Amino acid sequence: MNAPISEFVRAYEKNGGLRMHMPGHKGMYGALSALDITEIAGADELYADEGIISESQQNAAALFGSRLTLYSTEGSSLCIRAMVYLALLEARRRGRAPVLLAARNCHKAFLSALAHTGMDAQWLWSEKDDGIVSCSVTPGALRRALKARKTKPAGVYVTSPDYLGRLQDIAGLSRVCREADVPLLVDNAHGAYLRFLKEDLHPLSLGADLCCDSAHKTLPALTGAAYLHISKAAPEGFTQNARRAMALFASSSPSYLTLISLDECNVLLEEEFPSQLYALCTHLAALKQRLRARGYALTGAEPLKLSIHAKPYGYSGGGLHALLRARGIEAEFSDPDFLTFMPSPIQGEEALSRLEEALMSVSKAPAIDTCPPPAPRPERVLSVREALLNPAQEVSAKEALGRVFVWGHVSCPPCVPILAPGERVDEEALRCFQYYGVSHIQVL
């Protein structure tokens, strides 16, 4: 498999021509800047692609088994907005309600997509106490939610995997969606690698119609590199309108450094990455067994994540993270309960050995028996769009009881809001704000 974007840009850099175009550094500001160009002649144009970008995206589509794969240099956030917009267009074409049945643990980009498009959400709640970050939706629960509606929704939207490595039953959910004739949209930002396991677990392969992957999270690509995938079984309108959907929300100045990384990633995915992935997952599975034997409580079934429920071992997630930071190890995510690591196949077995040595050096302490507050299920007062398009006032979270929530800082990770815009702040929400350290929010 070739890498046409990379080949073009590297040839342009070697040519040494006079750059009378953007960017302002003119390729003279450090080594990477020489490869940082704009959409000059021959460089093609993202979302109006007919040349090297089109060729590279076709390579990616072949690797992922999609009808169409488009690149994003603005992460999965861009792809999420495009997916919601595509679902809205298809719903209007078919005379359906502009509503998505959505698992509650959505990324904040999903909420901004609702505001941008005017699409609405009917929340799908977990049948068990999953906390804020997770929201397991069973096929049975989805079937009941679909049957309870008088009109068919625009689609179903879930996040899988989530930050704790928990996977939805995508195959089961997709069967329910097929029965109901509604599309399934999956935020697979954390699971691009799932396609390249011995057992293909990628959402497209399991029946999703639309799917976004953040290449930079689990593949060897630069930050911001992501894909929008459209299934071969998806409605034709998704393919016809995909470039329009991406261009509507995207910057007109894509990063060619990020495009190069996506382009060169195709070659790696076809060649050495799958074997490296298999080796790492094998070593990581064995490490998980040894950690459990040591007394660590693990969560999530995702093969490329290691998520520790820290309190049974006697620490908060943040406390355990601090001990590892002192040994030069930075985790992906920690909160009062959990600590998540995301190793990469390109790091090799030595990285896991270093992580294991650090974890095994931590002495087990008496378990902490406090539990996080349950995720709130508040009263909805306004739609997300109505709330976000109104002026808001910033107040102390503890003084916001009864007010209508508009926005609050949502750190990334995990980027999962406690409340959605337009919901009333209740006692459960206050407990969550306090527990997760949210001190101020914006309200109507």
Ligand SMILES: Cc1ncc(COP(=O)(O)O)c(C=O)c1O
Given for the second form:
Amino acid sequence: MNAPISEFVRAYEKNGGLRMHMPGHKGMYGALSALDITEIAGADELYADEGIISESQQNAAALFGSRLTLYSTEGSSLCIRAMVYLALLEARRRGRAPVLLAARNCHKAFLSALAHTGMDAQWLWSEKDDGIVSCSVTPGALRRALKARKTKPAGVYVTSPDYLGRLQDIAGLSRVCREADVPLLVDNAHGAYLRFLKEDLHPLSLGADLCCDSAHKTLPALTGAAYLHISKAAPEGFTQNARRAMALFASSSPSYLTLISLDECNVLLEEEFPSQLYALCTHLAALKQRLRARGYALTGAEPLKLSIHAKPYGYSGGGLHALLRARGIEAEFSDPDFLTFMPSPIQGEEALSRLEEALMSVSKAPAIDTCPPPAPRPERVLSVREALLNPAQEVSAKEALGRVFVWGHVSCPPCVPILAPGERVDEEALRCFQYYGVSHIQVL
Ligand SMILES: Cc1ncc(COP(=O)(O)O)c(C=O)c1O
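Same protein, the form predicted in complex with the named molecule this time rather than the form predicted alone?
Once more the chain from above appears, this time first in line as the rest of the complex follows.
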């Protein structure tokens, strides 16, 4: 596979022409910044692509088996806004309700997408108490939720995988969506690599119509690198309007460094990445077994994540994180209960050995038996958009009982809000704010 963006920019840099164009640094930050150009002649234009970007995106589409793959240099956050907009256009075309049935553990980018587009959300809740970060939606529960509606929604929206390595049953959910003739949208920000496993678990291969992947999370790509994928079975309108949807929400200054990394990533994905991934997942599966034997409780079935439920081992997630940090190991995410590591295939087995040594050196302590408060199921007062388009007042979380929530500090990761904008602050929400250390929130 070729890498046309990379080839063009590297040739341009080598020619040493006078850069009378953006960006302003003119390459002064060394070798990498010398490749940081803008959409000059020959460099194509993101979302009006006809040249090297188009060719590179087609390479990516072939690798992921999509009908169309578009690059984002602004993460999955941009793709999520575009997906919701595409679902809205399609719903309008078909006279459907502008509402998505959405699993509650959405990333905040989904809330921003609702505010931008005016799409509404009807939340799907987990049947068990999964906490804030997870929300498993079974095909049966989705079927019941779809049947209970008087009108067909614009689509169904789920996050899979989540920060704790939990995967939704995308194959089952997509069958229910096909029966009901509604599109399935998947936030697969954490799962770009799923396509390259021995058993392909990528949402697109399991029946999703639209999905976004943050290449930068699990593939060797720079921060901001992401894909919007449209499946071969998706409604035609998704493909027709995709470039417009991305352009509408995107910056007009895409990062060529990030584009180059997506471009060169195609070559790696076709060549060495799958075997590196297989090797790392095999080692990680064996490590997970040894950790379980040692007494660690693990969450999620995701093969490239290691997520520990720390309390049964006698620590909070943050406490265990601090012990590892002292040994020079930084995890991706920790909260009072969980600690999540995201190793990469390019790190190889030694990185896992170092992690194992550190985890094994921590002695098991008496289990902490406190549980997180149940995730709130609050009263909806306003839509997300109505709430977010209102001026709000900042109050201490303790004083907020009964007020309408607008925004609160959503720490990232996991960026999953405790309440959605427009919901009434109730006792359960207050307990969650306290547990997760949210001291102030904005309310109406
Ligand atoms: C589940 C989920 N969706 C979407 C995003 C946004 O992705 P990005 O940072 O690539 O914009 C994140 C980021 O952490 C995420 O965890």
